[in-house]
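One chain follows as structure tokens, the form predicted on its own.
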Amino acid sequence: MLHIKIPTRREVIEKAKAEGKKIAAVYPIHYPRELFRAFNIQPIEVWGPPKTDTKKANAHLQSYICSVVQSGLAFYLEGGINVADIIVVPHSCDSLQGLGSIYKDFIKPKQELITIYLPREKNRENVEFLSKELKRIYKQLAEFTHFEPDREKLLEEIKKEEEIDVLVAKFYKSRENLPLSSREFYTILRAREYLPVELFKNILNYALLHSSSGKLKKTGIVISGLLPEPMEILDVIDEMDGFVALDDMACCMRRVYGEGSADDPFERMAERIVNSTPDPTKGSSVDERADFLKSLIDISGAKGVVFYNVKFCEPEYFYHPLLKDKLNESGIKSIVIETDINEPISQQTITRIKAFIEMLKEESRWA
């Protein structure tokens, strides 16, 4: 196995402190991380954390919000974003839309706080609506630091960002040639929600560099969800010979945009984020995202999809029975596992997952 050595967020954000860099705590899904680094801030995204006790932010939410927003309004009241000068929070579910709400009217935060708002379908007037959301937040930011990045900064802010998305997308087309567990390979991808863009790029390119002409033997899957947490299931995957040949997660491929063709750099990052990939929080038709799932299929040569949902993720569980449909149409397996990213993966899980994956090696062999 290739052993690589990822700084903490706790190690990054020290470091940024000591380079006179402010910090934006960023909650998901989409948003212009070039933006953010034009002004001299580091991202570091909060997904969660998993594993929080929630209780505090109880008082605030009620019980069927997903365990990621529960999670991040804990981590906050706990003092986890302390360090933080800026709360990020993009609009991109009900919840998340709660959050930003319950941030600016009821606990007021120390930081400055920005809210995103995210249209949907894609289309030209999107990326006009984006563009002028990312001019009011340019303004915002300008006002904080006092400090106003020019037209020049921020395209070379936003060609480092599209000269990133295309390596992550070479390392997952390695995916196959890469002596990396499931776990290993994601670690690395999910480092990118908060390491400096420089680093996050040596360190794919050393991956890249150890990539070989043998292929994994093992059942290739697509997995479907926001995030693949708790990753106890990589290794429950690992440990049935089958591997994610590719994802459709919010984390991760649906944030893998394609390059702007704008020569404004506000219309450029709006361009990059309004046509990436289908997306439930985008509003995406049901056939669009069958028709990604099937191409991901097709391009990793994967055996079935497993949904992978957060419990209580409303955007998510809207496709599922419809999805199911669509790819069983098409002769592609599916299941729908439901988790909780503060609970432990259950053996009822475990179980359900084995079992899938050895359905899928079976079929594979009376093929």
Given for the second form:
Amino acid sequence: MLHIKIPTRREVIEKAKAEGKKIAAVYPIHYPRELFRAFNIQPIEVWGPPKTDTKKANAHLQSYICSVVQSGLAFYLEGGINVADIIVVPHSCDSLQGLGSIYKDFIKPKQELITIYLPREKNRENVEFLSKELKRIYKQLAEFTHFEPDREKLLEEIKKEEEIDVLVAKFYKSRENLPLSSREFYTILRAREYLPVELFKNILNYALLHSSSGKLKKTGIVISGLLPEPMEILDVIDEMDGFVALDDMACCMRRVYGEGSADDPFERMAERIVNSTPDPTKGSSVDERADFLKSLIDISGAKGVVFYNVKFCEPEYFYHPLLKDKLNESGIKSIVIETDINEPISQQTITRIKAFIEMLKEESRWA
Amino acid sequence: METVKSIGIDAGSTTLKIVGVNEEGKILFTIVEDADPKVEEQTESILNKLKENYDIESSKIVATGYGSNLIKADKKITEITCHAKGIYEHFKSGGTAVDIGGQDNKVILISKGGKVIDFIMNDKCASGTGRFLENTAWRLKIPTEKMAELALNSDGEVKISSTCAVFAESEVISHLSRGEKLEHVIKGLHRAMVKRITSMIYAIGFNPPLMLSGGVAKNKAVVKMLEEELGEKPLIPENPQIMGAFGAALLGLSK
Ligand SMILES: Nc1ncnc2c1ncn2[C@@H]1O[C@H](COP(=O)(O)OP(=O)(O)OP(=O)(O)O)[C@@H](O)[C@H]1O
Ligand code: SF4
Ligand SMILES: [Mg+2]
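Moving on from the form predicted on its own, please list the structure of the form predicted together with its partner chain.
Time for the whole complex; same chain goes first.
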């Protein structure tokens, strides 16, 4: 266990405001953090938040919508986003696109509303498309802030994010050598969702100082899905002498982007997002996703995959039976658990995760 | 006094089951009681009584089931692993084990060697569990055992289309108020429950034989309908309800 003091979202917002920064409330999933930072804007991501009372939002939404969007809207209606100057809604899936429309057509918030159209497949045309889209957003931000960061400033912020991505990759690689519970590990990782670059870098570097040569002698698990909520699930994994070895999570690994190659800042930002790891919201093929998960298992020595499925998260549903079969063919066991970020996990879910780990341990014993 | 090597305690949502085995895994005693909300005290008093007839001083205690958190034990193991172990050792066969309890149902694929290969389980939903039938039983004030008998001897069947416990109950009431025969409706209710279980079995991939455990396996109408739906005669231990506790006791014997 490490004692790392991570500032809260509220503290970060207060400090940023005091420093004259603007605040952007950003919905999931992909967006260029660097572009906002270049305008001296502090992005604060809104993933839920979990355990929100969604009563007010439910009146405006279909009942079969995921809890991420439900809470996201409820949070606005409760005044949770009042501190923000800008609201960013990437069109990650139909539900988020719907949320973007609700903001635009009905709520008409006082904040500047920015939507981001994200292309799907990895190819040159899509890099060009996104690059144009980012230029449009640059213009919108320039008009809003009366400030035009130059090419050097943009590249400087891109480099900083690229550096952080390398550091995060190192943090993942050191997972087995870090004296952290799965909950602590993910609390640190997810602080990137709202911390300024420098602060996040310091925290990671500090945590990495505690990396030791002794490895965790536990059953490694790869988790896949949108976000590791409710966090109690991580505790259940640890309680069973397991640990999360790597992830394929939208809020975490799927946003550890590779370095761009272009000299043009917009193209470079676009490249990073377009070339990210396989992702259901980008319509990646089942094979690509299965191969990626297999590679995570190979690298980490994990024994199985737990799919966290946010109930009604439409992009993820389609894949699960197919991924399960593909992984099975390679002798990798997996389990799908349904989650709602606003509800405690059920006893049945706890039993299923525990039984899954018991099954993996038995497997290793026989191997 | 006989020495009990290991004791399995299955604190289910509905009943408490305790099984003691000797070194060879032979069952020495079995206890089944309705589960008390204070299951830790209930267990303790049962164990104290057992001391009059058995030497349990050095028994390993393995707890499983919903209430296992509350029980003092050497090991805690999930119901899935315990039922699989109990069923496998009882029948000495791999295949598809189905445990239907008061609140949960589990379908477990067991390998030839006795390993759990895969499983599925209901989530926060009473569909296809004992509670599905009990809801209506309480409402109609007919004991579940009697309901099973009615269903088994019925000469007709009314279709209940919902597999949701709450909707099914109101469907039953509306059929009865329309004058349908009680036994026909009850048979339909059993069918709806069995269809839910069958779909779970197919979802995971049915691998015969079908082996049943849990209290609902004592329901002869459910057993007969499972056979009709799957075209395969299920294997049922003499006392299916104790399979989880038996498995837990056996797991206490292994290192
Ligand atoms: N003879 C019987 N006929 C019909 N149903 C029965 C009979 N005996 C028990 N049951 C049913 O079995 C269920 C209880 O089964 P069991 O004891 O396996 O549950 P449990 O282990 O406490 O529950 P869970 O595993 O869901 O936590 C009840 O729904 C009860 O109505
Ligand atoms: S949880 Fe799924 S459906 Fe909901 S916003 Fe995220 S990607 Fe879209
Ligand atoms: Mg049970």
